[in-house]
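Take a look at this single chain, the form predicted alone, given in structure tokens.
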Amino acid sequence: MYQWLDERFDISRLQRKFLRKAFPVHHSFFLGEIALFAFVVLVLTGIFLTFNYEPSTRVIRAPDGRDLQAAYLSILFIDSLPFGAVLRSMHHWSAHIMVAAAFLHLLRILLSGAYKKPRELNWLIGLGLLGLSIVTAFTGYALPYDNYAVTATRIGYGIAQSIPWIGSAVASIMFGGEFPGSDRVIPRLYSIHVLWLPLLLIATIGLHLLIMIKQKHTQPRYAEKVAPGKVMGVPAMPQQAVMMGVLFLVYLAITAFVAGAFLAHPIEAFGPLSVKTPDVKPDWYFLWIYGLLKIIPSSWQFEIFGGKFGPEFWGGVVVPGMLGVVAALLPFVDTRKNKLRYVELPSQHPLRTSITVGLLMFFIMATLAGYKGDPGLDWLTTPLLWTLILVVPTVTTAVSYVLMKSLYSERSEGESAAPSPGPGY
């Protein structure tokens, strides 16, 4: 069978030039895996949700005589299937997983200087895809159409009509109407989250794996000692492939088990669209924005020819559109050279890591800042909490400096004053 099919496919010349290609083994190189698995998981567990989901605002009698938005009822429908709410709630955590391990992923490759030529593209194409995981996650947020979604997807209809010029127009393809009011937001934003964000995502993913797999991976740091000038690493098949399916059914398995003991999302606990807003807050990924908007003061608002700079367009728009330019910028900034095929270390570049650190540790603030106004937490003032945005990162990313320049020091010149092997070492 296999020389039948080798004969007309050449398989053997598939396997020779793409399936034995060398992946390193290391525990760092399997974030990317793990949101690959995650996206897998969100298709399939989406595929069900889709068969029993109606994407509508129309108002339907339920059972228990209440008059109830479609979409709402639907989602009461999902969690009444056999194992129908833990199939929601693993797609409910693994798009928090996609967006954490997308974005360690990254994080690693900044750590390591594997952003540097020639990988500048794959660069780009690992932020867009961290960028469209966001987007993907955002617009499921108000298909389940409870007092919950709804609070917390008109901050994002907030943002959007906040740019200068262009908001409204911006709001309008992307929830097709006034949110919420218009009839047509939720089929808008159903579309766009089950067609056309996945679609992109899975072109984009396709051809990020396509130019890793051209250009090969970096290797860990231990390899340029151990096989100088090679490639280290397990070919794809059999040894890559067994070793990503094990791993894919530990995670079906960790995801499995938290969906089970932490349902997500309950919409009875929060109810269906009311005049009461709740006291909610976004997701983690989004709360470092949420926290910016709660002690950026209405005060910051002007109009040049029209158009109004507001406190949610700094904070949501500016904030993080600068991030993604710099972030953007960094690989044709950071040109300096290096051995391309390993792995740089975190304190060989004390500048960039402590820089790093530091932005770390303005996320960490700005999401303390979203906990704003809580109960307990009177003590977060806004005058407090601009001080500790501004002034912790800035600390944190001098001492970063000073404690890595001083170690990276003492390790090179203990290098430098170790003996040569002569040549009977």
Ligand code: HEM
The other form holds:
Amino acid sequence: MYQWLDERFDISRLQRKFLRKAFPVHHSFFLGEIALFAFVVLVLTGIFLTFNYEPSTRVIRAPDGRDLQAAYLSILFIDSLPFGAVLRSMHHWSAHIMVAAAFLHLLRILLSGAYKKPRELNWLIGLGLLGLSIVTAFTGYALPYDNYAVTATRIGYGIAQSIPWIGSAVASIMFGGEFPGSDRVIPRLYSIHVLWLPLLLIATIGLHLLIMIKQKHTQPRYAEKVAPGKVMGVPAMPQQAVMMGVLFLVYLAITAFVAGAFLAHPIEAFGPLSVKTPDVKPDWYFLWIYGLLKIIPSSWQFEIFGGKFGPEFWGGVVVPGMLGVVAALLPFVDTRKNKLRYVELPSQHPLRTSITVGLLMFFIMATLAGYKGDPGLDWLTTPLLWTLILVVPTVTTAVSYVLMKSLYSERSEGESAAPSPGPGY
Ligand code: HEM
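Taking the form predicted alone as the starting point, write out the structure of the form predicted in complex with protoporphyrin IX containing FE (HEM).
Entire complex below, previous chain first.
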């Protein structure tokens, strides 16, 4: 069979070209792969869900006599199928894992300087991937049309509408109509969620990996000592492929266990859409934005030529947008030449590391604000949360900068006195 294919498509040439690529052996290099596994599981379990999900809000009579929306009822039906609830739960948990793994992978790239020349483009593509993963998860959230999911998605609808001048157009492109209410919304979110975003993700992940293969990985630090100037690692075929296969099976086992033990989003408990607004919290990766929305005072608004600039715009668009722009500019600002081939240690770049730690603290504090104090924040909690959001990140940035500086100078002194014998990173 192999020979038959080889004679027709010269696959051994492809094999020589791509499958001998060396993969560095280091656990931090598996984070991108975990994001990839999560995506594969999302697609596979998503295909199963599409067989039985009905993207419609028309009201139909359920077998138990209740009048329910078709989307909600179809999810109840999926949950009643053999392994249906577990597969839906795996889909849900994998969405969380994909976002978390992509974020941790970003941190690895950031702290090891792997975004620098020549990898600027792949850094930008990676940022796009993180954004796409989050938007894909968001568009899937309302699909069960239960009371909790609809209320949480309404926050996103409000943010889309808050963009001055073009907010209504953006909300209507994304949602297809008034949300909740219009029967166009679920079909629109469904088509974006199961077709357009997955296609975009597949194309973007493909490009990301092709660029990575072409440019080769950054090298772990031990490579500099063991074989300076050489690309070290195990070949893609068979070693790396076997490792990835095993890791994928481990991923499947863990998510199947977690999905079975902790059924995600139990829609029976939340109930169908009703006039009663439940006390909702968005998913963890939106909680920091939700926190900002809660503490920004409603008086922070003004109007220019009919365009409204309000709290939802500041917290939901401006702050995340500014962080995105800063991240996108990073490889073009940090152009210091520094042995581009090898990963850098966080302690070698005190400023970059301490700002990253400060930003993480900012996310944590804003998440705390999102978690705290529903339905409204009192006069004492709001200033306290503002103080935490502004002061804690600033202090942690300063403290970690001083710590990193001393760590690095001690290290370089140590290294000049006696070169370290073992592999580092
Ligand atoms: C869906 C999300 C993503 C997937 C599936 C993915 C996948 C991968 C994989 C499998 C690798 C090779 C293994 C590794 O170095 O960890 C890689 C490398 C890389 N990724 Fe991602 N990635 C994603 C998101 C991101 C993000 C958010 C960034 C940064 C903003 C990014 C930037 C990079 C860079 C610069 C490399 C080359 C690293 C090096 O040479 O050491 N990726 N990606």
